[in-house]
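Next up is one chain by itself, shown in structure tokens, the form predicted on its own.
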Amino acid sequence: MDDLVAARATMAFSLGFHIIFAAIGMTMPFLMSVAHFLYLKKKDPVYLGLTKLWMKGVAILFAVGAVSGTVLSFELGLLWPGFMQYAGPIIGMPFSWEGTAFFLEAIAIGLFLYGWDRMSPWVHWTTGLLVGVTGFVSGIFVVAANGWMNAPAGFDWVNGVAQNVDPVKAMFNRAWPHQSLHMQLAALQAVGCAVGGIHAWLYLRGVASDLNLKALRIAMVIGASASILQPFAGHIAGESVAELQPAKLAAMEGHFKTSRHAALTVGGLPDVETQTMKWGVELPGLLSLLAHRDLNAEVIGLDKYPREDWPPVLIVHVAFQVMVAIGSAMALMGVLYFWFVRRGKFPRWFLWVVVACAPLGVVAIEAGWVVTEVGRQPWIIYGLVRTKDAVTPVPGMVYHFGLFVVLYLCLAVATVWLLRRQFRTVQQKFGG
């Protein structure tokens, strides 16, 4: 493993890990500050214990998020100079608001955590509910930087130097508006249905039986519209990688060859060799349709770039399947949560859907990333700055992925260990 392989490899590491609990972070503060509501509405103890059974999690999570997420911000400096070098003083503006929201966040969660019977119940319930909306505000910026490696704005490119740097244009890229929409969602999607899975296995086991069915009616009703809405979010955002980013869509597709009426490949796999996809399902004209809303339209492919400017190709393809069929089965099962809060029951084979569906939208934040990052490659930024160039030359990143490794599994082992202690305490209470 050479060194740029190895800080690849350790960026994605923190950040696949890092994400998990950003989404969390963004959305179990709203679970909470549901239950919390009901509680106040309704005076019922259950969402009592189930608001501070969430709000110990949220607590536990917001620390290990807080933790990665600051190592992400000193490797982009430690790792990538040559990105720094230009993207600095370009995209100072919304890590710096990012850093403010997350203030915000660490105070108010500090309020909600210490500020039973020491406030007003509803001043107490408001800043709980302002802990999701600065966490949800966070994660906007670090989107909108995202999207500028994505969508370069905000400056001249002149002989290599960035000049007539604006700011407000660079956040305000062409690529943040669709990309933080589809990651919110995803966000939304994958922790709601994720605590709901949880919530219907518990429930399905005899324990706590009214605490859970509760919890999995709130978490659902997030998750289930989340995953309803999703491949919405996902035609716009590809319709937005047809325009700006044509190459990460060939790549997407699998779709070498520059054509009209392109075809829509389901599955398959593209041998980059002989510039085909194999085993795949082709859907006439869908691939255009869906990228430029027009069935003769055509689709831009690999062959009107350079090979060296490729990305990998099977990488970015297989995530984008992984994603798209993954949003299609949680969109499906969101349809069907509605359809049987409608009549009134849950059917037993439904929660165990519900159940398996439970890591399946992580996974696909997963893939979603993988598509954003691996297919965005060779850049750093997007047709300026490749990623070599920008790699720093100190050598050794090998080590340093290791020691990242072995850091991040220590991690997830206590998170995960102080998580299962506190489902025990509030067992215990509510009896199983």
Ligand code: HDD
Second form
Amino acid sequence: MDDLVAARATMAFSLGFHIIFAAIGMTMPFLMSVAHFLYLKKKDPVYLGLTKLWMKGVAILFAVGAVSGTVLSFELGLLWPGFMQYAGPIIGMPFSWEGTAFFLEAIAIGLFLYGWDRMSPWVHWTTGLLVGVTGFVSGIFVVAANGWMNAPAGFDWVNGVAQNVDPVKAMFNRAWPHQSLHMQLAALQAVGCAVGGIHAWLYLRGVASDLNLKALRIAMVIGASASILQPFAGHIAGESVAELQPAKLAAMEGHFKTSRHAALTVGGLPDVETQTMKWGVELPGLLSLLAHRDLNAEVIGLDKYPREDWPPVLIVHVAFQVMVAIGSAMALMGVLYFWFVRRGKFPRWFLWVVVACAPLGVVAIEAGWVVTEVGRQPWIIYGLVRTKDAVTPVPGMVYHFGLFVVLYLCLAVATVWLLRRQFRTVQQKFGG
Amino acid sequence: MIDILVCFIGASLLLYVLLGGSDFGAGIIELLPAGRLREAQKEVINHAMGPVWEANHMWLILIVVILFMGFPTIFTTLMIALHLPMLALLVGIVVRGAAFTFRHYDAVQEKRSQRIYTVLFGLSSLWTSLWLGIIAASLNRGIIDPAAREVWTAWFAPWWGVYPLAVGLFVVCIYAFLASIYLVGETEQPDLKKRFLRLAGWFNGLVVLAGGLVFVASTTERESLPSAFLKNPLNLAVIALATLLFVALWFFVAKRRTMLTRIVASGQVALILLGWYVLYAPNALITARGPLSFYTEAAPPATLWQLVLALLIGSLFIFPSIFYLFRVFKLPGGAKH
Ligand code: HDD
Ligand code: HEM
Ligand code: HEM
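Beyond the form predicted on its own, can we have the form predicted together with the named molecule?
Let's see the whole complex now, leading with the same chain.
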């Protein structure tokens, strides 16, 4: 592995790790607050048990999110000094607001976790809600930094140097709205459905039925609503990508030749050598319609770009297909969920569907980030700075990569082990 | 504007050392044999650190963000030359945060796993503090060479040597000292109180010894500390004051004035940091090719402006919340319900 590849792998691995805990940190506190609210209103001890159960989850997962986030803020410099050199002053602003939000989040979580008998119940409840709000806001800010990498704004590029820097314009770049909308929904969807799925599974196994059914309902209201909205947000993202980064869109769709009345290919594998799609189902005109709202619009293909400016087509295409497939399946599940809620009873097979969806949202998040980040290649700042020019001069990056893989794998194993112990104690406490 | 930012960096560093540092110190203390007091000590530390450690840790992130937004050259130079110590620091931060939280929230509290968490928590606290000191010492040695690409000179020499190691040990002792002083006020149990006081005494002695070691070790450097100090009388005054405060400290200890002992101990550490700032200001780094000053390496004014704005507005929210956090958990009789 050469140093560039190792650095990219390290970045991808540490972000891919962090984003799971970040999504949890943006969603779980809300679930917890709803349960806590219901307890304070109805005084039903089951809701208190649920609040405390979720709170312990939040505490464990938040700590992992916090330490992996700290690693990231260093890695921006450790891996990409050539990027931060330009980008720091331009996109530091969302990071500084994100930092403010984290600070408040860290304070709020301390107050909530340890403040049970030190504050009046509603003040205490508010601190729990604030954990969610500040986490959610920080997620919105940090995506602005990523949006800027996709749609650079707020500076003039003169002879390879950034001048007339305007951090406000940079923060309000054109990729931010669609990316943060889509990402925040993704967090709600993935975590809502994952929590719902876990409780559905415990319910099906006959563990603590009352608690698990209540938990399922709270989690799925959020998860299922977000699942239904997500394809629309994804469509908006697609339209923006068509406009801002045609090469990324072409790679996502395996669209090699610029054409009018372009077909949408469902599934299939792009073959870069022959520049064709194999085994896909073609839906004529649909790509033009989706990207430009016109069946006959021209969709730019990869042929408009020199070969060295192509992103890795296969990876981007497959990741995109995975995300869309999951998005469609989960949207369907979301609709069914509300239908069964209106009928007042969940059939067992549907609960198994919910269980099956539990890991899918997380997979879609990872796939979505692969689309965004790998689809931006070979640029680290789209159209301006190449990734290879931004990488650190430090040799032996492969050891850095190996170190973090080992460290994070240990952390992941320990986290899963701990969460399993939590669930086992639920069974003991609330009966089988 | 740059002045404001430098003040923010200085203040964040101070708060990180005082608050975050005492959390590290608590971990170091748990490595020492405690006999039958072990479980009680663990409980006290869990309750003292639990609500505040994530907030205390944020000061470090704040420094990183101010650096990469406001002073990108300083940030990138550091991250390239000190890649290895930074990596060591990160590993320590990850292990410590995880071990501490896992220990408290593990649903099944059994001896063996608790023991493993505690050892990991302690070792990583020690490890991280040591590297923090090494990094601090490496900033101003004049060895970092941004143009070097030869493995030893570029990536080892900047932090290798007895002097950085001595500073690392000094930081370890200071953290453990602060933690012992702070912990005295966290418990009502007389024998634990006595233990923390005894530890504070021991670490007080060690701080002085390690401080002396730093001075001796610095004679192997390009410019030794004694000669740098002699050039600057203000510095001598600062260090003399810090040492004199030991008298006040133990006076208040004898009078059992918990809050005052905490303030005096913090004041001593603040003075040591002040001495360090005075010695090198306004330079952030001294490299082999000359100093990098905050005043010459700053980002464009538009950026600095936004950064200052964010920090000031952020402070309006952060400081009252921190105050509330500490009032709820740290002040006697604070907001009990
Ligand atoms: C639960 C997760 C999830 C689901 C079900 C979907 N997505 Fe997604 N997608 C994401 C999670 C995600 C993400 C992780 O949040 C990304 C990565 C970067 C971003 O802004 O959002 C993303 C990126 C992303 C991008 C690239 C944006 C860019 O590079 O600027 C497009 C075009 C889509 N998505 C489109 C879709 C479509 C048409 C979906 C149809 C159902 C869909 N996504 C479902
Ligand atoms: C604010 C948010 C983010 C920033 C600033 C950011 C920044 C970066 C940088 C600097 C790189 C290295 C350069 C490159 O290879 O393009 C990178 C690569 C990458 N990032 Fe992001 N990223 C962000 C969000 C994410 C998230 C949340 C993920 C989640 C999975 C992610 C996944 C990746 C991947 C997969 C790569 C490697 C791409 C490749 O193979 O070349 N990114 N990102
Ligand atoms: C380069 C990119 C990133 C950096 C430098 C970064 C940095 C950080 C840091 C320093 C923390 C710890 C804060 C604390 O101690 O409380 C953190 C946590 C967090 N990050 Fe990231 N982050 C990045 C990407 C992302 C992305 C893409 C998202 C979401 C869209 C995100 C959302 C969060 C959230 C919600 C937390 C709170 C901790 C938790 O709930 O687990 N981060 N991040």
